[in-house]
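Below sits a lone chain in structure tokens, taken as the form predicted alone.
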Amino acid sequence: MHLARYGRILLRFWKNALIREMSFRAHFIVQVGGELLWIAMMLIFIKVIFRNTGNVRGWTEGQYLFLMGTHMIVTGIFETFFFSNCWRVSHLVRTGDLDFVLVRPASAQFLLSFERIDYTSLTKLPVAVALCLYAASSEGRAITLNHVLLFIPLIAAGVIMLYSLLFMFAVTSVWLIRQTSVNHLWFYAVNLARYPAEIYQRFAGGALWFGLVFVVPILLVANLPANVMMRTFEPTMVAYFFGASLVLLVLSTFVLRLALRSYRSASS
């Protein structure tokens, strides 16, 4: 019963978002064009790199392209469903509109996480999938059903990781009030995660790599799925990846509940 009700709420959210998006079609087209231009620039950047070297810390050009495609899939899904929602948490707290979320007969985390959807980001997913298929083909890797059945849960775990980390950061606005740095945090997180994790091993004696893999596992969201598909399958790291994503999701719920204990409504 609960699942059916939340499903209906989701459909209503997505329908409203589509109506809002189609009300400004020119803006939507410009945004899509911007996404495609950015992808083209990144492909040129990678081509320039591999014209001067055979590999980047053991990653060949095809493997790097697959990593880029994987990163685009993970971030595309996250940006479609969660980024705009995380971004507006601070606004809801600052204006007191969070009150209207809390009085609704549904999970506050659900409402805060799914009310908005960005259809623009969804348009880059077919390009990302095509890039992954091209990269696998260029490396002579045949994509089988077993690969797909493993890749999809890995992508889902990566999205959950990103969502949990950014949602927890957004929720700190309950204490900090004017917490408007979600956009900046997302920019830096995306830039860190789009490169092979191995390039960070030389910084600070490996401390940066360790922190970004085992403390705040932002590097794993794209690197581990791409590694599993194109390079080596490490069962221990895969188990850690799934476990860490689940722990972070549970932690995000705990942090929200803790923050709401300190929340002062607009009427108080």
The other form holds:
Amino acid sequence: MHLARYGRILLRFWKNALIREMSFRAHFIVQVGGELLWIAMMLIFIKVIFRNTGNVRGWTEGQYLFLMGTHMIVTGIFETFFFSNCWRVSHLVRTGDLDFVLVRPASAQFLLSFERIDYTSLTKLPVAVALCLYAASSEGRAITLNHVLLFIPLIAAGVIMLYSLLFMFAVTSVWLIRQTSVNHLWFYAVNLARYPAEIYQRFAGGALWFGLVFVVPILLVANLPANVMMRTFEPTMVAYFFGASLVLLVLSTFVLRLALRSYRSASS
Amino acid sequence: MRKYWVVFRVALSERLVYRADFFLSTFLRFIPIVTTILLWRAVFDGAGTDRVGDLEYEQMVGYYLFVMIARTFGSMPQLASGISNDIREGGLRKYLLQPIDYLGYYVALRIAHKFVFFVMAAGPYALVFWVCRDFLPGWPALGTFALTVVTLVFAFLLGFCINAIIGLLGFWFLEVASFMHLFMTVQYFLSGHMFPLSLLPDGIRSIVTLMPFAYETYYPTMILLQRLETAEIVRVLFIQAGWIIALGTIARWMWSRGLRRYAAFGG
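Shown: the form predicted alone; wanted: the form predicted together with the partner chain:
Following is the full complex, with the preceding chain placed first.
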């Protein structure tokens, strides 16, 4: 009953977003074009790298391509469902419009996390999946049903991790008014997570790598799923990955509750 | 007296908040460079050579650091979207009534922006470059230094012309704002911001280096890196100047043509 109601709200959100998106069709097409162009350029960059070396810290070209595909899937899903919502949270806090969300008879976190959806980013996904399939076949790996059944929860955990981290960051704007916005943080997070995690081990005595894996596990979101699918299955790391995403999700609801307690409307 | 003290303190902390934010964002700017450099370190190690393409590892690090310098001159955030907004929303009227040249006004504005940025960023940049001094070539001879300054000024003007043209397209197309994203992506690659253009396969490279974008970032960066002979530097300067004249003329022409259209339906 409860679930059905939230399902209905969700459908309504997605429909509204679609209507909004379709009223700027030229914009939509140009955005999709931009995404495809970006992917093409990243592929050229990878080609340039592997013209010069056979592996990057043990990742072969096919494995690297798979990592890129995984990264695109995880970030694409996040951007589709959560990015504009996280961005909106800090905006709502600043303008005081958060009130209009809080008075509604539904979970605040639900309303804050799902009202917007960005269909442009969704178009990245088929390309990303195709890239993964190509990369796997170039490595001579057959994709079985078992692989898919493992890959989907791994991707989900990665998205949940990103969502929880960015959502918490957005919520902290209740306490800290700042300019370094969700946009910036997202840009740097995407940038860090794009590469094989091993490249960070040589920097600052591995402190950066440790921090980005065990404190703010942003490095894992694409690396771990890709690693499991194409390279090695490390049970402890996989368990840690799922555990960490769950802990972060719970933490995000906790942080939101804490923040709302000290939220005072900006108006009057 | 006490209330003025409060006002003073609030104003001061306000400035300091923004200052801190500026320093933070200036340092954050270097994060993508760090990741890219770590990636290249892995590539050099994987290849087992001390040279990738025409660059040694130190030069690769230097390349990305100097790209930051070249970009501080050539990048024009919000210029194109500002111009197309003026056109679309009628803000142009304000400038037409004043006895100033619209594009000239924006050049002056941008010089001021750059000046403030240089003053504010000098500290953080100096610190980063000092920390990374082992990766960089020493100070160049005075003559080369002068030519380097010229190429950076040209990079500024070239960046201005390119972005102004994109913005002026707003006279003909309403959707320039969404086109911007696409343009930035292309520019990131074609200007050599993403990686040194010399690493591209010969065929693609010869096409890419024919375009003006390479003269906005790649060549100025190579000059900063002291990878070009004096004769080559002079050649680059001439090509830069040629592009500035050509694109500047196009921008002027678009402006006068566009203004006629603007007047026609702005009525």
